[in-house]
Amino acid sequence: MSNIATNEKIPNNVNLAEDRRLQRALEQWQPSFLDWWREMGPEGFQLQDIFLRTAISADTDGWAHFDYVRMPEYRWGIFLADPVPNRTIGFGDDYGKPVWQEVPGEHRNALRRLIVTQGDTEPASVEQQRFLGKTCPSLYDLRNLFQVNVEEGRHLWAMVYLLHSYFGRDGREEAEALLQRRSGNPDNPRILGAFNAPMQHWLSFYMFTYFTDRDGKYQLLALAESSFDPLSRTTRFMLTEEAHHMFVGETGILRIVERTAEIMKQHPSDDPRRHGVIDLPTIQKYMNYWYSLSLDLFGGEVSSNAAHYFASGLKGRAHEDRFEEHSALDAYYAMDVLEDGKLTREEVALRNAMNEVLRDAYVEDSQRGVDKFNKLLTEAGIDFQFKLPSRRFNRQVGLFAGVPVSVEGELLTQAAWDARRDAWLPTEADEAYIHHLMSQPVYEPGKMAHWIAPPKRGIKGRPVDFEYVRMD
């Protein structure tokens, strides 16, 4: 078990004090990070005491400490999972050889690209969520928002450590650029589309943490297989924190559905909106939107980059050890493609389909939560079932980018898509209703906004009515 040096200026378990040059470089980056946090982090809550968890070891059992802390004073740091003794490369052309402790020259640019792309998502999500505290449904939810935010900040530190440690001047410049791009900025946006999408209310936040953070889980699982051992160890630790983010999303959606079901049972013949909750078809629209946006994050269905990453040992499949064969040289993947305006089935070399393999695991995992939402509705006697739309629906990346496709996956004319679009995706009227519904924050301990059910339990053994955020 690796203990973390918690008393250093930058908490870490990488013996940072023994590398004075690296330590100075990161300590010079730290003020820029804090300036970014104050400018783009949670608006209006920098002085509040928040009941947060902070990493104190890299062990998955009991690795965190819970206490009140002000977010600018949070102990962000650099934490890697413990090394696996005698670890070897688990896939690709160099299968079975020792993993790398340094960056091979021939893979330098590709590795840097992977690290920068992952790193860019972390501050982006903080920027997307910066105003949500002002409309929180409870102190419990407010605290969870801030826990997600500080951990995304720590994940940024994780990638910056790799850039500073292994990529010299280029890495330092990339680390600076991570603080300069802005989510949604037309002139200097974040790298990936989903991280430029506006997130102006809590329904989008819960969908984001359910669907988009789940993409993050699978990207981290794939990078955890990397032959570059420092990247593998970094992402393995990040996965211990990512689980909470998805928990926030899943339970948040579940509580919204639960509250709506309660109102529907009380007023079976009325529009639920008349009683101050979110109707189920509108919830489905936001599910369609964030799910399709998150599917794009895996990249194109057929990708030479994905093939190169796999062949070179840079990025594998999630849980690579569960596969029987690890070279993927003589295997194929069957997928739907567009040919002359029609869907046709095509065999694609498996290495070129690695994005789709990862997307398969994501789709299956996403369905598990949807099954929970539907089980709640069935038990409540509500005749409605949520459905994940076709993975071809509303795509902006890959073979079906910009192609008009129904939620069932049927190819449409543009006119047919335009006519049905508002039944499938949020409208301005939907946004206006939800903004109005969520316009007033709830800051009293134990109280909940009308549109969401209370959680089943509190955090770390505390009751639901615990003062998770001290507002005075």
Given for the second form:
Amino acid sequence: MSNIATNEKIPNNVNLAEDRRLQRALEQWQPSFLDWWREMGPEGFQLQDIFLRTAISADTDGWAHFDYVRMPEYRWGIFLADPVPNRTIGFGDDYGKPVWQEVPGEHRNALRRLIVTQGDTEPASVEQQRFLGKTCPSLYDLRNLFQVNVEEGRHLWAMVYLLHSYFGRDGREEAEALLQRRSGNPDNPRILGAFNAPMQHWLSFYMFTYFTDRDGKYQLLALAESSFDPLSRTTRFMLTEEAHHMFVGETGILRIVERTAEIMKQHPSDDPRRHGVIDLPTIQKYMNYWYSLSLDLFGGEVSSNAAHYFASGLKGRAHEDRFEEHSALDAYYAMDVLEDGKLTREEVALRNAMNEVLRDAYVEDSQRGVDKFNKLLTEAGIDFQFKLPSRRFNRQVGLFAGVPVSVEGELLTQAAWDARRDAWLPTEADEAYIHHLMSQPVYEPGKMAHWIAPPKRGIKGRPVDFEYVRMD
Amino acid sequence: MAESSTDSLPISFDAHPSTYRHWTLDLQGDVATLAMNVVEDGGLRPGYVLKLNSYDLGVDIELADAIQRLRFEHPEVKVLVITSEKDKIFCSGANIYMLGRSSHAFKVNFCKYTNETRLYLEDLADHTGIKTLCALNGTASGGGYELAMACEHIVLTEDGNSAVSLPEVPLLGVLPGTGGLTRLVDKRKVRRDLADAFSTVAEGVRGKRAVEWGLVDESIPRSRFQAGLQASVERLRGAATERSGPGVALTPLTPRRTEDGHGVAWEHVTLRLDEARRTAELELRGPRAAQPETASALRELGASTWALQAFRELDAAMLELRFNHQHIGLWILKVSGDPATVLAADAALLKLASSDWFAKEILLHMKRVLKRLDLSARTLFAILGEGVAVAGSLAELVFAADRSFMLDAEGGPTLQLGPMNFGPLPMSNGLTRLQTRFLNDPAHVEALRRLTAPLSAGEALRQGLVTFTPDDIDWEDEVRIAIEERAAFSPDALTGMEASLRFAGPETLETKIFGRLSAWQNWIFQRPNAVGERGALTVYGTPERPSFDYRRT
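Switch from the form predicted on its own, shown above, to the form predicted in complex with its partner chain and output its structure.
To see the whole picture, the full complex is given below, headed by that same chain.
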């Protein structure tokens, strides 16, 4: 067994010790990954001890092992969810046949594309977030940021495992390329648009983990249905970790809202900005921005790729088993499309509308957290409610890409849209304000930045003022 | 159009003069006469009548057999006369009702086979040196005239009736499918406007005008036809190649079912079918023993000479796959055997071929069989796995493949070049497979000549001789996935793509014929104007007139 690919160094449940192919691939890739992590991982925090969760096995005890660790020494592992005995294909043309344990040659390229696209988002978000440590609102949040980062790293490992194990030389080359692309680099950008957007402050980080990681959740749910069983198993395990990211996003936004509400109650007639917190309309604008950007990640409303993926059993709907019918062949999906400058209801073949079906589930799920924010405001007696914009608003992908649509979903002239843009999306002045607000990090245990409320509780039974990151 | 329900009956390509139904092979000294007399109810399949010396595949299988036997079994023959035993009709071409009842795939393979046969006839004249004369004792229309054009010299009887014609366009709404149009202007160099006029007149052109236009070489009044023919034979005889000694009998091959029932095994070739994956493994084995190095020893071995028997078997396997396994879209080419023995056999054959006609015929045969491989509309993958050592003539299978996979491992397979890879076995485009492969760098082909040692996968890859070289860890998966992926693509798109990529370099008569056949004739065969409800081919022989969609592309 090779030096690098040991069970001790790489916790796994994929029999790495016996797998020559995987060992050989990882011998090449793992040093490159560490180089990438040092170059593009969290800036300035490579040597600190951080209280992190590490998955050391796939069972209930093992997947959440907490301890101090330096990030470059984090034990990124490879885990698949337990196999479902006699699992059969749950949708598409091959419904009911046994799932595939190997990649069928017919679907090799499409599967590789799906895996690479998913895999590319993982290191991309680490790159996007690499400077946030310098402006963190607390050690608790700093630790959560790093927990998200190392888990995105592990998700990259999960996708790389599939590429290494099932896609031969092409797979190894793609795995290497995942470490070569750079978020926001015009010459070698990350594959999806939202993962090239800069993330320069913590409001965006919470919005990203709330909205964009939720896209990740739905992509993983759709891939968990895949007929390619190793992909299904690896994404099912990833979903357990993804849940934490959304927790970070949801509680982060909630704590900001809580703090603003508190100030608003104390100073009901003042602009909250005068008191160093983020006013609710500004939070709404960031919500509009990240929500619309994340909606784009689901792809076009009418998509022949989506139809192909579904028909071939590569990518299903989230929770496919909750649907009554799984071929989706003779069914239609009614959606609003743009025809002669007007919104028209059109019936689209259901398979071609699969991106929209997944987006529906996402929209519904996104609303749940927003309801919590609104409940907090109601309980605080503040007359303001957050509202998710229309899914047609501010889109760069699909039928409404570049079409001027209001947050309510109405078609506007470009001039009318331009005139109201600053009321809907963050302005330079908003950005400047947020940057000003978050210019200083808070590294003192238990202390919170002024613009955010403390969390209800700490992590793994530790108090909020626990030293989650040892700064010395 | 109704497709024959018997399309799936396996076709046998075995033939022997003693069992010919449609031809008589008459040998008189150094003149062989092959006379066509098609048995009307002797079609390969039921449902059509072979009137007026029209032919189907069965007729052509016998013709191909006769040409092959003249080469090997009758070295004394200097002139081959092709004629008809029927009065006033030479041959009226491929049977239209047969075509009408056949599936598209069968039609395409039928045309390809008959084209190959006509090219073999030309190869007989050009390389074996048996002069070919077509004695048109009656009308030759369509495929009948195309067969005549495949001969060197055409004599037409002048009786006020007999004509040569290509009536496909005016009568059937299709094209002459056996190279007729190409041979008119490219081989006989008939002026293009005259060729145009000729190809649209259903009744054709007779007598003197046929000579003036260059459609035939001589027109002889019926009363003096035999005498005139004799004079032509005398003239041609002088230009023939002298071949001496007894002939070599082409003994029947002895295929047998493989044990699992999913394949056929010959002595040097095994064909294994995987119906579910739509693939077939075609394995060609090298000689088991050292091959003769003298002409007399070679003669003694005769048809059991490895290079002859193995390539005859390969030919048989390919025909079996082409006609009887149309859904097998991917042929996995494998070779085995001792490279030193192959190289020695190659060398002996090449050395003997300059002075011994039998050795030369074996070489020509190998060339034709490999061309047939190039021309097969199926994906070809060469797989060089564990323990394989490919050399010389066998390496041509690797270079014929659309892609090749060679295992990269310590002590793994090797690839060794030899003189056979540099000239004696050209493709249809007149170039060797290596010249075609390295069209961008002819100097590389010259450099490869000096590379005589066995090459590892790594070296073969560096030299551009193989496509992919997975190591032992990746091997199984890479090969499996590549095969599965390929077998899933549209077979039509693959056919077009492969044919476009295989024949880079110059055009020749052959490449033009097959190119036009694949592109134009097969397009027309699919169009409603030919095969639609009121298409010309559909309504041929019925009271109805065709009805065309007159829009042009």
